[in-house]
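For reference, the chain that follows is the form predicted alone, supplied as structure tokens.
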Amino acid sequence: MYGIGVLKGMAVTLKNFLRPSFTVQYPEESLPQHPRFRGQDFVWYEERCTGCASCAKYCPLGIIRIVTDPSGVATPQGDKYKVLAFDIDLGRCMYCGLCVEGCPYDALHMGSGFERARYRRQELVIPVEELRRMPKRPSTWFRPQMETKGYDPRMGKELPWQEAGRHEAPDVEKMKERWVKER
């Protein structure tokens, strides 16, 4: 009884021992990410932001803090506000993307980064100055038309604010062809 069980267990061990390993030794190696990966970075296009605070209103955890001041610059939608503070607390963020969906002007996008570990929780708050300096490489999550145009955030090319919208209809046939090619 015990001898057969031990032999079966050793057979499984030997079979897995001879297989090539699929473990990735991070951070020396990394797995490729999908272009729609929602990471710990946010891409904020200040040119598009009116300071309406819709992103803060739609956030279920209340992690976005926006302080505005009337700027006196009239836009077709109404008065544009000067953004004095736009802080995002990544220590509490669950990366649901509701803030991105709620932005009526496509000013806020999810990013692709995931290496933002810190020792103190206070360092996980992204202030407005850092949002302004961050590279503009938004994830294609919730923006399939950017993917159909050939944009890939992993390639390192920054995307200008004029091309980062979501209001054009995606070409479904092209998306299907691309999906079939990738499979």
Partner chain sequence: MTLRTEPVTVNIGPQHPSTHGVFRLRVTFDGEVIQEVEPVFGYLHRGSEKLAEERTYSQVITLTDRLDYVASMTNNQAYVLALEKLCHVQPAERGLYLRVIAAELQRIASHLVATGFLLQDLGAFGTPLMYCFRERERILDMFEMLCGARITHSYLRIGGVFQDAPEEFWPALRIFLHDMPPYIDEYEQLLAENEILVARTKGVGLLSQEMAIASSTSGPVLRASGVPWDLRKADPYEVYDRFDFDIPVGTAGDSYDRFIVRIQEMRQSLRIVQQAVDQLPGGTSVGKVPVRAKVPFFIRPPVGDAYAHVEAPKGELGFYLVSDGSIAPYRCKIRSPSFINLTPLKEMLIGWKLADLVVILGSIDINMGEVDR
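The form predicted alone done, now the form predicted together with its partner chain:
This part shows the chain on its own.
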């Protein structure tokens, strides 16, 4: 008989009518994120960064601009160059995370935020000063060492640079030694 299928369907919607809602009231409440979530505010540890620009090279869009000072004035200390500019243009970034994958010193990490909307495109570029200032809550994406430590960026705790790496942070003195010895 016609109508039975329709009634069955209406029974289903009525059943769902009584279920709790699966959406949340966003600004007050947000859905839980996984620590691996590839978020927007990049986390960059200047102490770990050598200025090698691997990240810029890995980026498919070429939106990381790095200026180091290799010459004359500030000579490399150990393996490190002084980073003068490190701009990430979030307006074009697609959060693929290849730059993070490319960083050999675990200096660059994806962030865990998702609320970096701005009114103007220029404001979307993260300049190096902002990168230095920004809270260090890295995503554990491509950083298994953080996962094994159970680090979770949502807990509100910042991660110091000493604990962010796969290996010990490069010690400038040791580096210098090695640099000299290997010469």
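Just so we're on the same page, rigid core means the largest C-alpha set that superposes within 1.5 Å between forms. As the structure is a computational prediction, the values presented were derived from the model and not from experiment. Numbering follows the first chain given and starts at 1.
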Query raised in the report: How many Å does the Cα of Leu18 travel between the two forms when the structures are matched on their rigid core?
Result: 3.9
Query raised in the report: With both forms fitted on the core, how large is the C-alpha shift of Lys8 between the two forms in Å?
Result: 6.6
